[in-house]
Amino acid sequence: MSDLSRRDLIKMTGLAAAGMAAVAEVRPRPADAALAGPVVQLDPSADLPKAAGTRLVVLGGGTSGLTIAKYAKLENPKFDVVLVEKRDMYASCFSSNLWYADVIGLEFLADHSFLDAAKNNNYTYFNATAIGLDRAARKLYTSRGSIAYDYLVVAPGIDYDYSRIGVKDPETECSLRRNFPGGFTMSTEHVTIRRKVHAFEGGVFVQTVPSGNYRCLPAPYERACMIAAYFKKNNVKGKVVILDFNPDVTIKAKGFHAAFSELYPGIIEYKPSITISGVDPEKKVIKTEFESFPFDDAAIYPGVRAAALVEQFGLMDPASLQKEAHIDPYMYNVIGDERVYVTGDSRPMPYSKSGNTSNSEGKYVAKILSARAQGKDLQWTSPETLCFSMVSINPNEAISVDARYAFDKQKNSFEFADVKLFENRNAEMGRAALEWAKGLYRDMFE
């Protein structure tokens, strides 16, 4: 094989084959010459300090991979962590419809520092994107060169399906993305809708709730009471509809109903078991197999899938729906390699896909890896889901839940277990859903 066609094939294959060339160099035609710059090394080492002990390589600085990064540490001192993550500034999804009702500052979601989380608990933080996985050779490649590890967490969090609303063409999805965004991956997304909730002048605002287990189900209808909350305050004449996929609200249905109908009446209207065929963003309509649902704005949350990381490096389960990363439910490694992990909203336990279960499930993950490491074995332990919805600003009032979960045996899965619902809106829960998220942020970075 010639050098330019082993390059070729690297692209292709993300370097995820097991058994490829570790390196390759390409070198200039004679004709190039004159034009061509130095010799492109494919594979070299990253910039790191030699390993000080066992390496574990985090792959993600979302709630997980941050918890796990501490965590580990705590669990394992001789664990070298190596944090890899692409963006260089923090800014949580978790919270971040509070800010639109100016409930909070961007400093509240955005003012955290992976140099600091990396430096308070005594780990490297590593700014690059992953492009590769070697699990024969243990390496991940990135975009500032391989990082050998003994373990790997893949924490990626989730990406955005479009064709569950039946988009399917580049260019309406790159639309819809653009204009209308989901607000539920990039921090991006929440200036834009930001942007948008606070320049809206009128008209219909809509919110898509997706089917399937999206990204933090009661999200979508905090958001709603949150827009419909600024849109009361500040007399603006524009009413907020929620095209809901699902039979009924997903979770702290009781709660919200009062909130939509006590505090919001004519101002959001909810629309159950609404499945969405089509959207025209040019002519801002939604389209169902029975009718359409014009809009002036909108907030078009399409469902989700496992990042496309998760498949690239080959550890999708083919059967999952959501294209969810192939792991024991258990011990959360990949079906045949106990050295790579796959944790948080790519996971395919049907655990809710929120920032507190993925900081509960990362220390019991940390566990897993110290115990593993010294040759031990560890019993299963739930996560815990504990999220708090604002539903009302002045006074900042707020419902919750918190519940674990158990295995079924007899619908072969795992269900809620224990859970506690507070759905009657209270200024002492407004209060406890912003420390809630000040806590997670100590958590995670100091």
Contents of the next structure:
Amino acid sequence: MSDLSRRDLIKMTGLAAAGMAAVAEVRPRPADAALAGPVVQLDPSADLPKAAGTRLVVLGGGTSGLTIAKYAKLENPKFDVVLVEKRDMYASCFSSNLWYADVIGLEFLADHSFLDAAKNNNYTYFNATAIGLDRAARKLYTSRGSIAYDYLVVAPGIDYDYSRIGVKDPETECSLRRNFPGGFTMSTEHVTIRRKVHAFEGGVFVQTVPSGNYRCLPAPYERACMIAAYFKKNNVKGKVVILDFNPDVTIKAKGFHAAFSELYPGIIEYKPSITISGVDPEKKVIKTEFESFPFDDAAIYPGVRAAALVEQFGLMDPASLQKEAHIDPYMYNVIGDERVYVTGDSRPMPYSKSGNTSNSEGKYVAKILSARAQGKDLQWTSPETLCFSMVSINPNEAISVDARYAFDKQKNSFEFADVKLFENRNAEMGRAALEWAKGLYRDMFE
Amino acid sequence: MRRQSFVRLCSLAAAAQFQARLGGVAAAAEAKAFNRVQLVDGAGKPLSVRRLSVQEAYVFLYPYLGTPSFLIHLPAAAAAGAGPERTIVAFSAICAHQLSYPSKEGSPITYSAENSAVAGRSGVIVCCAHNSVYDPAQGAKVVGGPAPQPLATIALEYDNKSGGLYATGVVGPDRFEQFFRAYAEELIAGYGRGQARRLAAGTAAAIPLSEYCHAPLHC
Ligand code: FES
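Next block, the form predicted in complex with the partner chain, ref. the form predicted on its own:
Everything in the complex follows now, all chains and molecules, and the chain you saw is the first one.
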């Protein structure tokens, strides 16, 4: 490491203490002088052309990041946009439940190219993992070098919080992540869960529903329906037991209860108000203070928090129960820093953490970035949460909700507004559910 | 011929004439002249305006052979309506939100002559993909949902003498380029290579949506 970069590093480490920068851990190894040095080389800068305009770096190529990368460029062609994404293959989390019952194939979720999205919308897709952030120097450090930014959007999504189901030791957590994944973060979890469902020999399949503002409120119930539909169609002697932390189905309750009782009697068993206090992955038992629920297989959805990166980069609100970002709830910038924004499912506002919300929010954030780059102001607009839940197959039938948000001064928080519920399942919504997802893909990739 | 080069070929005089034909409502919007195409029925006979049903939209391919448009007979006169009672309007059927459109397999976007649950009213164009609602009596203005702009208007001309109805151009921002890109494979499968981007010319058949595609969605 050169003297210069060593000095930079010291400077940055000092700043990290002050909360302005966060970099990957650097450990000298005093025992062997030849091996001493940084574990991660932070410089040189990434192999990117010089910024042709105001550089906007978007970290995270999920629904939020992809939408912002595209629409920021449309709003302000002077932006030179770089999308930093660690995955080299896209697959959506939204609509993945439909794959479990073969309503769709994997192609439906994954036949979308980061390269095409970048080409069609005039930005750069940079396939790298973020490892550090220096907000004072406006530099994002990645596994492929550092990138200087004028504006940075951090949209890393969620991570799981196993402590919320009483799992505190890394052994149990690792075992759960591997053996009974939640199916709400990595695509590889969806592959695993689908195989579990298709290879199920019978018995009890548990789907848990977490507390808090977890990603995609209706999804665990929709998944239960899809798994039950698969069991029913293939005469699997299995039951889907939903262990829900909440006192009732959290959204579209009427529509889901109707599906459980009318379509899957004896297959879906719904148990509300279950506070999980631990899991024994070896014995396959979920425990509460009073009861034990043995299972044959499971998708254990623990608590949800903002992606760990938000905390590692010093962007977390220390008071946030879900470790979400410390941002202005209207303008999305990190408090005290109008150059860095946190969007999507790492936001602290209690919006639904779901695809349509991030897509509509992303268009608004693109406008904020454009306005800020031009020294202008912008009127707040609510994101829209529109989502379909497939509840049956052959024919595909769905229910849906369409809502926005408004700030409630009395409650001092954002609440649902203009809620339209469509809870009488039908085949028209079943078809609309597929078109809904296709529209999102078109919007992000074309 | 691609639209860009086609537009470039149009003389300024022709463009001015076209603008003039559109009348006051469209004056402010961007107008593009395309081929003047006579609308015919499924059997190829000139469309009789008086026999157009007011219960559902008709689909015709315009201004390209792969871009469907709606032809709607409204129950009352509309500002930019054509025909003897100014009740006939036409719009691109490609949703201005995320490009859902009527294909032979189905249509997420439809005209609801009767009540739409999503819109809470009748007489609107509703896209069931994300609940965008457009009012055809007001130039397909967005009256609900996430669409950022109205559907592009198809300029119509009514020949008083013959009773013939003609499509002549497109007014307002359209989504044709994104549409061709997003559906490149699907359009090749449906129309053959290079066909969807060909300009409509001569006549275009206007078919009721329920005949054009299998079970259009209502929501
Ligand atoms: S594509 Fe029509 S509402 Fe979204």
